[in-house]
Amino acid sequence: MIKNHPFYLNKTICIKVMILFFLFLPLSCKNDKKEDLKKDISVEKDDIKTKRSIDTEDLISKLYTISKKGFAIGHQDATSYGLNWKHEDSPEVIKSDVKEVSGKLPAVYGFDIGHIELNNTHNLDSVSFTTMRQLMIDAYKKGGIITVSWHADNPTSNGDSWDKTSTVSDIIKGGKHHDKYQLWVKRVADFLKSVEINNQPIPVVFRPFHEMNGSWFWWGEGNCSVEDYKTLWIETVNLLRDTHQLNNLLYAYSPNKLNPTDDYMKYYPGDEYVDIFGIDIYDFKDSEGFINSLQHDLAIVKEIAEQKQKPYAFTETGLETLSTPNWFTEVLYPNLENTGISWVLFWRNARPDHHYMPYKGHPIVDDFKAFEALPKTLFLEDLTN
C-alpha cells in the first residue's frame, strides 16, 4: 500500500492516538486517585479533630458572635434551686434568683453531673438527673448555652472529688481501675445523649477535670503527674467522642487562677482535644488581688486563645455572700468589659452563707440591676434579640 494513501495516513494517526491515550491514561487515573486520596485523608483528619454536630458548630459561631458584642452572663444551677426554693417543689414554674432580681434569665446555665458515674438518681448537690435533663432542654430551647462540669468521685478510694488519694494512674489504660472508669464514662455519655430534642442531643460545653493546677481535687497538682493528667483527658475525650459517638460536646480547658510560677498550658492535652479556653478566678474578699489576677490571667488566656483560634471564657467566678458594695459594677465589669470573653459563669446560690448571685432583698440588688443595664452584659433576652 502506498504510504501517502489516505487510508494509510488515517490508520497511522489512529494508532498514534491510541498509543498516546494508553500511555497517559494510567498517569491521569493515578493523579485523579491521588487527589481523591488527599481529599479523603483531609476529610478523615477533620472528622477525627472535630466530629461535631451542626448545632455544636453553630454554638461555636454563637460564642464568637457574643464575644464581639459583650459577654453572656451565666449562673451555676440557675434554675435548679436558689435561696429558699427548689425547682422540684414547683416543677411547673421556671424560677431563677437572677430573674427575680434583674427581670431577665441568665444566658448561660451551669450544671454538674457529679455522681452520674455512680448511677445515682441525684447529683452531688441533690439535683435529680431527671430534673437536670428537663432544665437543660428548657434552657436550650429558649436560646441559652449549657455548660457542664463533673465533680466525679475518687475511683480508687470511693471518696469524693476532694479526696486526694492517688487514682489517675489507676484509671488510665493499664491501670487497675481502668474498666471501672470506662463504665463511669459510659454513664456520662448515656446521660448527655439523653439530653436531646427530636432525637438530637443538644450542644453542651463539657468542662471536666477543671482547676487542675490547684491541689484540692484528685486530678490536681501534686495528686497525679502532668503526663497522666493529659492521658486521662485524651482517653476521656476519645471514649466520649469516638467510642460513644457524642458529637454534641465542646471541651473546655480551665485551670484555676495562676500563681506567679504557674504555666497556663502546663496540663494542656493538645489542640485536638480542647475547643474552648477558660479560667476560674474567685474574689476571696480581696478586690485588689482579684482585679490583678483578672487582668493578668485573662490577658494570657486571650493571647493563647486568639493564637489557636478558639473561643475563651471566664468559666467560674464569684464573691461568696457578695459582701463588697458595688462589686458587680466597680470591681468586676471594668475588668471584663474589653477582655473578649464569650461568657462569665457565677457559682451557685445554695444557702445564705454560700451564694454568688444576689437574691430578692439582698443588699447588692441595686448594683446588680445597674450591672444588667451596662452595654456589654448579655442575658438570655439579649441573646435571643
Second form
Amino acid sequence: MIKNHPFYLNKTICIKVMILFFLFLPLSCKNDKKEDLKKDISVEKDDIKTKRSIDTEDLISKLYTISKKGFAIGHQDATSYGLNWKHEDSPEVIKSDVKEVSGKLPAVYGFDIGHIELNNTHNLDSVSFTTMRQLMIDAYKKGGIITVSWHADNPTSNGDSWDKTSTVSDIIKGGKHHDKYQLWVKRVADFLKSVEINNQPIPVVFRPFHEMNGSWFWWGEGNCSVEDYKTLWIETVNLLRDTHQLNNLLYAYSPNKLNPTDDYMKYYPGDEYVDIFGIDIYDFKDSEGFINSLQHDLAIVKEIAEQKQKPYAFTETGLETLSTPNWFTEVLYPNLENTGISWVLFWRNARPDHHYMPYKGHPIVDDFKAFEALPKTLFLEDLTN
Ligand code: BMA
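Could you present the same protein in the form predicted in complex with ligand BMA, rather than the form predicted on its own shown above?
What follows is the whole complex; the chain from before opens it.
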C-alpha cells in the first residue's frame, strides 16, 4: 500500500486496528454465521463480482475439500427411480439402486429439468417436478450435492433437445423467439427458487447446454455458431443471476469427450459465467478408447481448472448395461484416483437396456462393492463423516 494512498494509516493505528480485528474476529464470525446465514453475500474475486448465498459459497469449499480426499460418487435420478421401482410408488421411503447394492447412498444427486420450460408437471423422463423438489431437498438435508442439467426443448421447432432445427440465433437478444426464451428461463428460475429450506433456495450446480462440442443437441456444434452459443450462455446466466436474483447456483461448463482437434475452451463463455469445469465421457464398450480419453481429457480439465482456480468434476459417465467385468475397479478407478476431480456422476438407471449403475442381482455388483471400499470413492456417509 503506498504512503500517499487515502487508506494509508500510520503504524501505531494499524497495529491497534489489527489487534482489535483479531480479538473480535471469532466472535463476529460466530454471530455473522448465525444472523446472516440467510443473507446474500457479495464476493469480489479477481475483479469479478458474483453474488452467492453463504451456503453456495460453502458448496465451493466443500468441493475443494472433497477433491483433496477423493471423489464423490453421483448418480443421475438416484432416488427418483431405478430398475423396477419409482419413488412415486412408495413416497415415504428413499430408495436408490446404489444403496441397494452397496449399502450407501450416493453423495451427488443429478436431476434434469427438461420440460420445466413448458410449464409441464413432469420432466422429459416422467419425473414429477414436485417429487424432484422433495428429493432435492431431502438429499441436500442429508449432506448431498445437487447437480441439475437441462434437456430443454427446441424453442423454434418445439421439438426436443435433439431436434437440430436452428434456434440459438432466434432466442438470444434480437432473435424472433427471444421473449419466449426469456419466459422459459423464468420458469427455470421459479423452479430452482422453489427448491428451498426456510425461504433460502438450496445450492445447486447448474449444468446447462452440456456436450456442446458434439452435434446432437440444438445448442451443439454445427447447429449454432460458437459466438451465439456463448451469447446464449451469458444471457441465460444474466437472467438467472441478475434479473431473477438467484444466489444459489454454480454454473458448470461441460463439453463432451474431446476429439483430437477439439479445443476444450472453444465454447467457454468467460470466467464470470462459469464456476466449475466439467467433462462428459462415456465408455461405448471400448475400455481402451475410454481410458485414453479419461487420461487425456481429465488432464486438460485439471490444468485449466487449476489455472482458473475453480473446482472441476467428471460431470457424466457410464458404461451402458455394465457389460465389462470389473469395470469399476479396473477400468474406471485407476484412471480417476489421482485426477483431483470433486465428483463423478453416473447416468440414469432407466431400463434393463439403459442403465449405468448396478442393481440387485446384476453380475457387476461385487465389483461395485469393491469400488465402494476403495479409499478415494466417497459416498454420502463418507462426506458427512
Ligand atoms: C439421455 C437418455 C434419455 C434421457 C435424457 C435426459 O442421455 O438417458 O433417455 O431422456 O438423457 O435424462
